[in-house]
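Have a look below at one chain only, the form predicted on its own, in structure tokens format.
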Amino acid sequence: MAAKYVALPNGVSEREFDAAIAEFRAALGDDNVFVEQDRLVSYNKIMLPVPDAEHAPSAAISPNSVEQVQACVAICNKYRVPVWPISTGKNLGYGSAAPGNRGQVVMDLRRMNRILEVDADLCTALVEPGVTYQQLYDYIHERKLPLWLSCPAPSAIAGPVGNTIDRGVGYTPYGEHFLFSCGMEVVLPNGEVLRTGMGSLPNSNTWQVFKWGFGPYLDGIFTQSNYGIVTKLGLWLMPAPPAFKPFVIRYAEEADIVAAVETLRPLRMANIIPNAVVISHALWEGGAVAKRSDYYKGPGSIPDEAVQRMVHDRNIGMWNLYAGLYGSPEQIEVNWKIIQGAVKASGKGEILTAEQLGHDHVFKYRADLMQGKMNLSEFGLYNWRGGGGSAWFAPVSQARGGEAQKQLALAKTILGRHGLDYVAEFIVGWRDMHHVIDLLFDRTDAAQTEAAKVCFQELLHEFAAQGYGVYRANTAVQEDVANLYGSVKRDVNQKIKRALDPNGIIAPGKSGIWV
């Protein structure tokens, strides 16, 4: 006899879960509560090197209002049913829409997709969690508002709420997304609604313009955590500049990463280059438009010689530094001369503009990202090996050329031990760099999947031993990452969890946080 449910929540009997499902249906309607296996497939499509069964949901529920979220939270508390909230569920290399642990109920917030306000004068927006970047982009452009978004790379189907509260990044001057958020609405585990910052004041009209409010600043505790369900988020949008000049600096050798970072850092810190800069490796650039088998069919990691052939064939650099200038034409011209002088003084790199590159589609994709336009072309990376396997490893480092070189060498050594390729980019902030490495593998191949699993653990622990922690983590390794950050931090996180969510109903295990 087939089981009634794909999985059951930990510690919840089938009879108790029957009762909870009945109450979810009464609160949301039958069409918004899913328990059938075929209806749950999209909530269990992971790309990580672990079995799907470890992240199988027991059900999925889809509220469309704050009141329905509150009703669901009350039911979860009554039956001790754990719920895993998602916005759009498109953070593919970090776990997608699947719950962190088997048997949790996915709370799918995609029906809460209202753009509540966009203020073109103050350049702010207030959105719900189901709003996508594409939806917000279309809203702005249909109304001809002089505003730009900042979005992550595979952004058209992702959303600003989910990306921001997981502390994701984009590529405009507003690329540090949490920094440019302002005001949250959060349904707490007891069902109360908290508005952070100025939003706690009745009739406030400054919720999206002043971040701090009065007393302790709380917004940060609701990022990468399980202390509440964010149902509204304020965003600061970028005023459309009068002019924009994108450019790329191509570097011929892997060792040139040192010169690239050392040239960039003072320009970035002085805000001569104001946007979040990408320094993309050739395998990231080429892997989005080519297949591995086009250049190498042998065992082990792709050899440097094959990568050099790709660089030649695709007319790209071994490293490709993408940046932009924003402002008046006069401002841009002054800063452009400074940048040209810095590149020339470094003795490394070829600087190219849109006028020189013509219709180069790789450059156009990056130029679009730097002005908040989006597409899905970067998903072409998943064709590099094929087989649907991807896990993102993202350690942080200081913005120093020597640190980039050290991380590059360490990563290539570890990846090489397991026959995986170095497909990576550095995203440079003001003083830090996010080193995003995409472990691409064939998930239908058991040997490759096991290699990716072991490799990821080695990356995690060997980088941590050198003082490099990751800034985001996929759902399969969050416990490991939390341990690496130490017992004191884990203890503080747990105390907050116990105070706010004594029944442990919201995303237990998220970021390694349990009751």
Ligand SMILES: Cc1cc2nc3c(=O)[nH]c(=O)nc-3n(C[C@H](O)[C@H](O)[C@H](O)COP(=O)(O)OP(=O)(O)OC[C@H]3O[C@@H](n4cnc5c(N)ncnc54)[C@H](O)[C@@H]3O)c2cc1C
Given for the second form:
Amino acid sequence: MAAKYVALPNGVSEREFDAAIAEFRAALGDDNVFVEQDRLVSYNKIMLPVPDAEHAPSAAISPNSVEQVQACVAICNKYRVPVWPISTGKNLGYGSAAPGNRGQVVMDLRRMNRILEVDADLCTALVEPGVTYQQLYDYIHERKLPLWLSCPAPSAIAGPVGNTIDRGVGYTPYGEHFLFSCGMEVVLPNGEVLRTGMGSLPNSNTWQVFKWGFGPYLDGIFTQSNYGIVTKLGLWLMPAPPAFKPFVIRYAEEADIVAAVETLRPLRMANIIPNAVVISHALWEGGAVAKRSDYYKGPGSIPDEAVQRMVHDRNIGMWNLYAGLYGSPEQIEVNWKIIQGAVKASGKGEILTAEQLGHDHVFKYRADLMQGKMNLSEFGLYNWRGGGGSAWFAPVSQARGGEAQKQLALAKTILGRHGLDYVAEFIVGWRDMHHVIDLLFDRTDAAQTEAAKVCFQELLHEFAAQGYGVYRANTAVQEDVANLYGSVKRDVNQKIKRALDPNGIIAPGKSGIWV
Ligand SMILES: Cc1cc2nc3c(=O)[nH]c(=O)nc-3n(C[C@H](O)[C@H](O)[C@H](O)COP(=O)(O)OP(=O)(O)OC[C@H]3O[C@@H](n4cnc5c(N)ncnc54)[C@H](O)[C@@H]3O)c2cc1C
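Same protein, different condition: the form predicted on its own was shown, now please give the form predicted together with the named molecule.
Let's see the whole complex now, leading with the same chain.
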């Protein structure tokens, strides 16, 4: 006889789980509780180099209101059933919509997709977890509101709540998304509803405009954590600027990363370039539109010679620095002169604008992202190698040329040992850079999958040995990453978890945090 469930939550018997499922059905309706294997497939499509079975959910539940989330939390506490909340569930390359550990119940919040408020004067929004960037974009455009979003590259299909909670990034001046969030509503593990910041003050109208409230600032503890289920998030939107000028600076040599970062940092820190700049390597630039087999079919990582050929063929830089200027035409004119002067003084790099590259596919998609326009072009990266494997390795770096060069060399050495390619970019904040490397591998090839798994571990540990840590981790390595950040941090995280969630029902294991 076929098993009744794909998996069971750790420590929960089938009888107890039957009872919990019956109560979920009573609370949410039969149509919003899934246990059948075919209904769970979309919650188990991980791209990581580990077996799907390690992240198979036992069930998925889909509440439609804060009250239903509270009802689910009560059932979870009663039966000790762990629940993994997702908002739009597109955490691709970090674990997708699958739970962190086998047997956890996915709480899919996509039905809670109401845009509760958009204030065009204060440029704020309040949204539920299921709201996608596309939905918010359409809402703004249908009403002709002079507002811009900041979205990650999967834009249309992802959403502000899930992306912000996992501390994701976009490409406009508001690209550090958590920084530009303001106020959360959280269902706590005991079922209480907390509004952070000014949201706790009855009748307050400043929840979405003043982040700090009174006393300890709590919003941060609900990001990359498992202390609650976020049911509303406030965000700041960017007033649409009267003019926008995207540009790219192309650099010919890999060693030019030093000049790129050193030229950029002062401009970025002084907000002359206000947006989250990207410096993308040729393998990312070309990888989004070309196939690996067009340039190399041999063993090992793609050789530098083949990358040079691609750079030449496709007329791209070895590094491609994308940035934008925002404001009135007069402001842009002044800043444009400063940028041209800085690039000239550095003696490296060629600046190009929409005048030369207006029809170039990659320039266009980068320009779209820098305006918060929906665009899925970056998914082209998955055709580079094919086979659907992807795991992001994203160490943080100081915004210094020498540091970028050191991380580049280390990454290429480690990837080279495993025959994987350096498909990477730097996303530049004010003082830091997210060095984002996409470990692309063929998930249907067992040897390549194993190579990617081992390679990821070496990247984590060898970077950590140099003092470099990742800004975000996929669900297969949360434990390893938590260990790298040290026992005191782990202990504090765990003490908060015990205090708020003594039964360990919310996303146990997220960021290595258990009861
Ligand atoms: C080609 C490609 C390009 C990408 N580019 C970017 C990029 O530019 N920037 C970037 O940041 N990412 C990028 N990503 C990674 C990822 O796809 C995005 O970060 C995406 O926004 C995350 O998915 P989501 O928004 O649907 O969040 P979700 O998957 O819904 O949530 C992410 C995680 O947050 C937690 N969580 C979600 N909702 C809640 C809640 N309500 N309460 C408590 N915890 C919750 C869960 O642990 C969940 O697993 C890229 C991925 C691909 C494949």
